[in-house]
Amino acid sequence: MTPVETDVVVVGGGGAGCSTAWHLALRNTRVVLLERGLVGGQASGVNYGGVRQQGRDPAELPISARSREIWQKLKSLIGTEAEYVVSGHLKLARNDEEAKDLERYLEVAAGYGLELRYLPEKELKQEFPWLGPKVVAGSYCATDGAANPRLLAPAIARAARDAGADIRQQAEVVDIAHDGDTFTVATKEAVFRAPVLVNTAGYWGGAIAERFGEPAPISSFSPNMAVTEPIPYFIVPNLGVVGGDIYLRQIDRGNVIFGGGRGFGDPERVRSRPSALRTMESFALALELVPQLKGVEVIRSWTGIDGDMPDHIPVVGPSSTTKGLFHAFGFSGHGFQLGPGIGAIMSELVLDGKTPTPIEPLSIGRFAG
């Protein structure tokens, strides 16, 4: 078959690649992207949707910032704004050494810019009277939020295509070769040429960075979340706490979205399904935070699958090996808060050979040897 040509060839469609692709297209950047799913079709589409700053790695602060300035415009850049709002996180303590542990992160989040309230148990328990009483202490950031996961990535691929760039879903990628100059990236319809490869692959993006001699140590994981039935509105912001064995969020609907422990996932199926004794014990967890949640029914559970870095934070940035080749995947399960800005960051990668968005402490070569 006669090969495409084209600039870049990104491959994954979550919201890094989508938004990728967003980027490059905007600066009449000729793309391809493909994803062997849907967009949005594993952690993109599947996970919790908090859109938060507070608590991240300090490696990843920057782009978290850089990505809430895209967030904040979003309904005017893509059509949508994927059922984002600013709710605000709380992020709590349930001992003393948990409580500590938050009055550490606010000199880490001041050194960047982030705002964060702390607050001790009493004045906690006054400004939020539902809350459990094992929980005593919290730290509230007032520009963070959520969204809805399953509207974000579809909504930036329609705004890529809009702009101009080659959207191909059920297009599984089978071979990638370079010659020194050029990727050729095969599906099982068609051939692609490009001097520049994307790989925001996810999970299965260390494979893509091993194929050019540059393994980075990445597991899968299948974050286990659900859903209650809907409930009288009054839990406003988004819950996590110290250690992260459980997140929860009410939406204006009044169902309450959890998330904790881990469901049963097969990268090479590309299949998952949720753990239902995950499932109740995270509601027990969360009936600790919240004890008014007693009684509520649990209609959904869902899972997808994420890749894991060892030190918990993604890879970003130019191959190692390869020239042309341009890596954004494990994002150890908070990648979806910095999907939009890592597009800004990859597009200014490939097509100014720079960012001043500081990403170095992301690189993949600090897996090297």
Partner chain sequence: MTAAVAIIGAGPAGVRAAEVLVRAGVRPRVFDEGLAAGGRIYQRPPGAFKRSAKELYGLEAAKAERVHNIFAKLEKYLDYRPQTLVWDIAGKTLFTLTGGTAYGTETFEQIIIAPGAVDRVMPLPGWTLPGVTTLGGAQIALKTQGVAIGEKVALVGSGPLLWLLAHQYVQAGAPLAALVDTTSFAAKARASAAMMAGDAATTLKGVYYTATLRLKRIPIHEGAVPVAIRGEERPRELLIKDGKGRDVTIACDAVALGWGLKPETRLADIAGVPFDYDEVQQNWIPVREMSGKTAVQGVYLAGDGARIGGADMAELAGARAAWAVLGERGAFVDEDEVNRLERALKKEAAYRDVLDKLFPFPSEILAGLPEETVLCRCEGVSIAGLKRTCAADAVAMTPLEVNRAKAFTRVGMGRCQGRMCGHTASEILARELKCGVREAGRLRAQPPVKPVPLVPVTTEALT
Contents of the next structure:
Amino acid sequence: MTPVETDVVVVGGGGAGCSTAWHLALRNTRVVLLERGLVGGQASGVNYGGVRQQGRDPAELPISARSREIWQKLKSLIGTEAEYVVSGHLKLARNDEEAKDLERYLEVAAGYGLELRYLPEKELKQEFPWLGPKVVAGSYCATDGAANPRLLAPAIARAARDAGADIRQQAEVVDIAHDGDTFTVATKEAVFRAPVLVNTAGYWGGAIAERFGEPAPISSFSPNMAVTEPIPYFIVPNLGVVGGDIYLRQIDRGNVIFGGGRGFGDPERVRSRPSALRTMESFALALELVPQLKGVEVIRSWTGIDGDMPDHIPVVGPSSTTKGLFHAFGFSGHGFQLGPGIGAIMSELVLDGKTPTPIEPLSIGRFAG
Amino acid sequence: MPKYMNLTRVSGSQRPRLDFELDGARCGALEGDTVLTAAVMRDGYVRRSEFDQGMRAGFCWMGACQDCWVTIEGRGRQRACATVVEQGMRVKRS
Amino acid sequence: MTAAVAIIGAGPAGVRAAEVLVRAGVRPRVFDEGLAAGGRIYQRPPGAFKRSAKELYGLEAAKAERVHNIFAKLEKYLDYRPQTLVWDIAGKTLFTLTGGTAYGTETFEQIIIAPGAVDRVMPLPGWTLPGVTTLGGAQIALKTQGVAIGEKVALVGSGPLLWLLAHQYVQAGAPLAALVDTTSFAAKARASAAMMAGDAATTLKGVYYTATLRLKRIPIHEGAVPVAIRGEERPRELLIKDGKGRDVTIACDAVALGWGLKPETRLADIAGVPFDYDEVQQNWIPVREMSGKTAVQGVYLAGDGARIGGADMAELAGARAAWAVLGERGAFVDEDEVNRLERALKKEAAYRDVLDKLFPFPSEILAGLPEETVLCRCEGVSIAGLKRTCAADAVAMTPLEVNRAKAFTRVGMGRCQGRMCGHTASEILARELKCGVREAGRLRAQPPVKPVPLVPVTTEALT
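Now show the form predicted in complex with the partner chain, given that the preceding structure was the form predicted on its own.
Zooming out: every chain and molecule, the one shown earlier first.
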């Protein structure tokens, strides 16, 4: 097989990988993206669709802010906004302990310029009278929202292709080698050679890092989600809770999407399935937040495979062992909102050797030794 | 003749009569009628489509097409084709 | 107590499976969505609505009564759960919903999945109007509710049910506007010898139904193509191209549609049974051996839910699957009976093959439908909406198969989860992508099998 010579090979076509290919192509870089299945097929495509900054780990907030700038311009940049709506994000507390947690986060957010509005019970219930009696406080972020995850990664991939990137779907990487200068990446059909390799392989990114002598303690997880039949639209903000055991939003077509806990995933066979028991547990938790959803029919449940790091924040940055290797994986359930910004950051790391966005806390080096 | 589906009885009309409530209004039925039959006999439809705003009057009549969901007091959401009318039952179409 | 055997469905397959198991001393749990056993083919009217078997089932009355009587005798030896949907299956656990409100779980060692079939329909302009039903729907309305779907009913489709239903409507005194068969008379005439050789009794029934309709001077169009159903609040007229290609307008107030059946396969899919595209039946079917055994240990399939074969074959397949279950459990297996069942199944299958080839799904009609035709009734997705995602200028990358198309367009994503539109979505996609239906794929099932209510559930009580 005659190898395909290129500047950058990106492994993994989720939101982060597609965005990386797109940003590199925009800067006239030759880039090949290799995706085992279809772009956006796993965590990027089957997640809950929350697009929020509120509640993020401080280490993620700068990337999140960067990403939000891209989200706002998506339509003009890639031809679709992927049903992105700035509907607000309302994080709820169901007891005093959780309310204190919301209050503590206000200061964190303020330090990063993220505007939040704390709502004690009375104001909260005035503004959102459909909230249940168990909810005692809320924190509202007006600039957050939600989007359709099924549309984003494929749309970015198309923008990348239009900008000149070579997007290869159903191209599973079977071998990666490095001779000190050049990576040789083989699929069943072709071989690619490039001085730069970007690892955006989600849960499977852990194995790629390990291949280059920097193990990352990643585990797979499958967020358990479901959707109801359409009902009249009334839940405008995207809802979350302290602790994250339930999240819920309604789209303007009327369907209510909710999730919490984990389904079952088998990353070896790339198979996952939702847990009926956890879906039913989510019923009770969802009804605590919005009691009037009682009796609405649930029509579908699903999950996918994501990678979770022990500290629940991703690995983003250059490899600590191998020149030309860059990582962005293990998004721990946060990749959908971060994906677009990650691409911008990775393209800077590859082409400029640095990025204005602080990413040091996300270095893979934090797991060394 | 109803404006929508022209459902027509052709046999078994000698059954005892029942009354139930359809969107707050009294609706007659025959014992053994499903909610779908009784609602469509009266108004020619059983629900309104969320996306094209057109009326629907069931399609498969066997619990597969999911196009006849109604709300029944005390029982929640039910398929009208699979629910037999009972005296005094309260049915909402929306 | 011995480990449980579960049966899904109490139609002809489920009832016969239960019979074999009970005789062998096993007490099966029978989960049935219906109010009473019989399935859809031998469905009885609810409670007070008493009708004779002859009135209900016509020439099939004896068979229907036999299935009902068998189940009546069995009932005290099995655990019958009517009005119970099995909405998910994980390993050896079933998740149930009874009466649309009460959640439960059950475990099993072996399961026979026999949930039957639904009409195979295709979209037409106007098919969402009140007064348009499936052929099966029009039949159930007549049989179990004593109602005709209109006063001038047009029947459209192909296959045995089309002619049987026409006969039943005429017998019931419900006027027919027309019978529109997409299969030509010539094709049927050519196949008649093979059909007589395969199953003379069944074929003669078909001839009898056809003859009565011709005697009653019902307008019959064979080799015709349906074009549109027109009307504002309900059908006013049906437009077709007749067998000679002429435009014909049929005044009517109701239309029933159906081109044979497709298996209800969601539970088998969720259980992990592999699927294959059946080129003869033009349906995706779960792969099983003649015994009903699948690649998933303990999971067996029978009846139309495995592959369309009709009620007689379902009875045989149900019994055969039960023997296979007994074999797995190490119980005595009557090999002579198994051989008899398999011989009968093979004979039925040969006849079925003739029928399937005679009445193909006329997917070429889909190519001529207007783009604005609603394809997905639940989500209101048009044919154009599906095709747009295939076009090069789409906002997303080309969908490579139907699940991808679903993700982009919401086709098959509504309450019925693609039961009504999934197969036509695959057919349309295959035409757009210039590939086979096999390559266009099938919609994968996701739990719940049918909608389940969002109510507080104490999951501790379930496990």
